[in-house]
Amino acid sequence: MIDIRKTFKTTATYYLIRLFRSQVQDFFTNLGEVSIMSVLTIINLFKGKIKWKEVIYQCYRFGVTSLPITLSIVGMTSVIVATQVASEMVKQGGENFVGMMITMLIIREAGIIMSGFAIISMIGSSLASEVATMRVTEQIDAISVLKVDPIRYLFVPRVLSGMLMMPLIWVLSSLIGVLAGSFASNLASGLSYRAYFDSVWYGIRIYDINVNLLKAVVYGFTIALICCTFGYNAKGGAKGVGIATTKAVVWSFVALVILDMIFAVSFFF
C-alpha cells in the first residue's frame, strides 16, 4: 500500500511549503532580533557614556564619504524627472508650476528616499560586513570578555551618527535636486530660471521640512540599527559575512519603503 505521507514529501509542493515556512520563521526571528537590539540601543543612548570620538569618526564615514554618490543620485533623479515633465507642462501652459512640482517631489520623497538607498548601498553594507567580520573572528566575544558592552561599543556610535548625519544629507541632496531640476527644465523646455524659482516657493512649506527632518532621523536610526544587527548575529565564517551583509541591505531597503509609506499616510493623507 502506498504511504501517502512519504509520497507527498517527495513532491515539489512539499518543498515549496517547507521553503515558505522557513522563510516566515526566518522573518519573525530577524524581526525579533532587530526589535530587541533597537530597545537595547535606545536604553544605552539614554544612559549616556557615549564615546564621542568614535561618533565623530562614524559621522565622517556615514555622511562625508557617502556624500558624492548621494548627491549624484538625487541630482540625476531630478534631471530625469525635469527633462520628461517640464516640456510637457510648458506646452500645456503650466510653466508657473514646474518648479513647485519638482520641489515637492524632491523635498517630500525623492531626496530622502534616494539618499537612504545610497546610504544603504554604500555605508549600510559596510557597517554590516564590518560588524559581521568582528563576530566571525570572535572579536566581539573578546570585547564581552573584557566586560565591555558590545551594544554601547558597536551600536551606539553608529546609530547616533546615522541619526545626526541623515538630516544633513537630506538637506544637501534636496538642494542639489532643486538646482539640478532648474538646469534640466531650462534645457528641456526653455523655462527661465526666474520662472522656475518663483514657483519653487509655492512647493516649500515648513511643515514638509519638519516632517522630512523627522523622517531622516528615523531613516538614519533604522539603517544603522538593521545593518549592525545582522552583522552582530552573523555566523559561519566568510560565507556568513556575505549572507549577513545581503540580509542587512535587503531588510534596510524594505524597512525604508515601509517607513516611507507610514510617514506618507500619517502626515500627508
Second form
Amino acid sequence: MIDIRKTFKTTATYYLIRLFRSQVQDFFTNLGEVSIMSVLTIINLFKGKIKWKEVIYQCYRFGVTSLPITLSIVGMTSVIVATQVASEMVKQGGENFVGMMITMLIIREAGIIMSGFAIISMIGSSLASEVATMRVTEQIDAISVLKVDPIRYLFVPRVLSGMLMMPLIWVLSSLIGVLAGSFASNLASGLSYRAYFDSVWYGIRIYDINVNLLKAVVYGFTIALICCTFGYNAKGGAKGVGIATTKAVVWSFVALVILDMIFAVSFFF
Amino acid sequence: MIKVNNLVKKFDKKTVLDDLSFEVADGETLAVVGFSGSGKSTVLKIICNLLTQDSGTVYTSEGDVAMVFQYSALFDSLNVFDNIAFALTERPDIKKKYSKSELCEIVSQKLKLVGLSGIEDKYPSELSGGMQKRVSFARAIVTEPKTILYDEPTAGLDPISSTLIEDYIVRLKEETHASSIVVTHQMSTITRTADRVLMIYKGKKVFEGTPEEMLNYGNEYTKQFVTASLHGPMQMLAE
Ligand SMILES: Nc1ncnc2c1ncn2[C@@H]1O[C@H](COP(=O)(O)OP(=O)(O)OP(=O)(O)O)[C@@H](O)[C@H]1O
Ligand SMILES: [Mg+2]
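Form predicted alone done, so how does the form predicted in complex with the partner chain look?
Once more the chain from above appears, this time first in line as the rest of the complex follows.
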C-alpha cells in the first residue's frame, strides 16, 4: 500500500510549502530583530555619553568616502531625465519650465532616493560585513565580556553618522543634480542657462526641503540600523558574513522604497 | 568562587551540556579537559553570560569576569594599545579618567607581563597567532578581574611562550586570589597551573580530581586521555 503522507512529503508542493513557511518565519524574525534594535539604539542615543571622536570617523566614512559615487549617480540621473525631457519641452514651448521641473524632481524624489541606493550599496554593505565579521570572529562577544554595551559601542556612532550625513549628502547631490540638468538641457536642446536657472527658483519650495531633510535623517537612520542589525545577528563563518550582507542590502533597499512611499502619501498627497 | 549547578545547555535538539556541576574556590585554578566539541567553550561562555543555559545555575563572586578567547578575538580595527586599554577607556562604569600617560604605563606593564613590548602601535593583523593570543591575555586582565576564564590560553604557542603564560596564570592567581578556569589540551598547562582537573565527555563530568590523580590513571577516561589512545570509553567519531 502507498503511504499517502510519505509520498506527499517527496513532492514539489510539499517542498514549496515548507520553503514558503520558513521564508515567512524568517521574515518576521528579521522584522522583530530590526525593531528591537531600533528601540535599543534610540534609547542609547538619548542616554549615555556619545563618543564624538568615533562619530566623526563614522561620518567621514559614511558621508565623505561615498560622495564621488552618490554625486555621480544623482548627476547622471538628472542628465538622463534632462536629455529626454528638455528637448521635448522646448519643442512644445515649455522652455521656461525645464529648470523648474528638473529641480522639483531632484529635490523631491530623485536626489534622496538615488543617494539612498548608492549609500546602501557602498556604505550599507560595508557596515553589514564589518559588524558581521566582528560577530563571527567573537569580537562582539569580547566587547560584551569587557562590559561594554555593543549597541552603544557599535550601533550608536554608526547610526548617528547616518542621521547626520544623509541630509548633507542629499543637499550636495541635489545641487549637483540641478547643475548637471542645466548642462544636459543646454547640450540636448540648446536651452540657455539663463532660461534654465530663471525657472529653477520656482522648483524650490521650503516645504519640500523640510520634508526631504526629515526624509534624509530617517533614511540615514534606517540604512545604518538595518545593516548593523543584520551584521550583528550574523551566524557562522565567512558564509554567514555573506548572507548577512546580502540580507542587509536587500532589506535596506526594500525599506527605503516603502518609507519613500509612506512619505509621498503622507506629505504630498 | 565559581559555582556551577546542574547546568544543561542544548543547541537546537543537541544536548551539549548535560547536568554539569562543579565548584572553583577563591584562589583556585580548575583545568577543564575533554575532546574537541565536548562543550568546554560552551561552559565558559555560560559563566561569562555570553550564552544562557537551559537550566541550572551559575554563581560567580563579585568583581569582573574576564575571558581569554580561544581565537583571541582582538578588535582588528584597533591597535594593540587601544585593544588593551579598551575596558579602561570604554566602560561606562569605570568613572576614573585615565590620562594618556597612565594608560601608556598600564598597557606597557601588561604587555611586558606577557613577554611583549614596543608593539603598541601594531594592528592585530600584523601579529603572529601566538602574539595575538598574548595580547588578548593582556586585554582580559587589565581590570584585575576576580574570575578569569581561559579558553586554550597556550594552544598554538611555542613551549617557551607557553611556559611564560603558565607562569603568569599562576602568578596572577597568587596575587589577586582570583578563581580561574583553564580549558586546555596541553599536559604542561594542566600540571603547571591547575589545582584540580575536570574532564568532560559529551557534556557530562567523567572525572574530577587533582592533576596527580589524573596522571596516575584516575579512571578509564583519564587513562585514555593521558595515553592519547584511540581505544577506551570515549569514541571520537560516535555522535
Ligand atoms: N552557537 C552554536 N550553535 C550551535 N551549536 C553550537 C554552537 N556553539 C557550539 N555548538 C556545538 O556545541 C558543541 C560544543 O561546542 P564547544 O565549542 O563548547 O566545544 P569545545 O569543547 O570548546 O571544543 P574545542 O576543543 O574544539 O574548542 C559542539 O558540538 C558544537 O557543534
Ligand atoms: Mg572550544
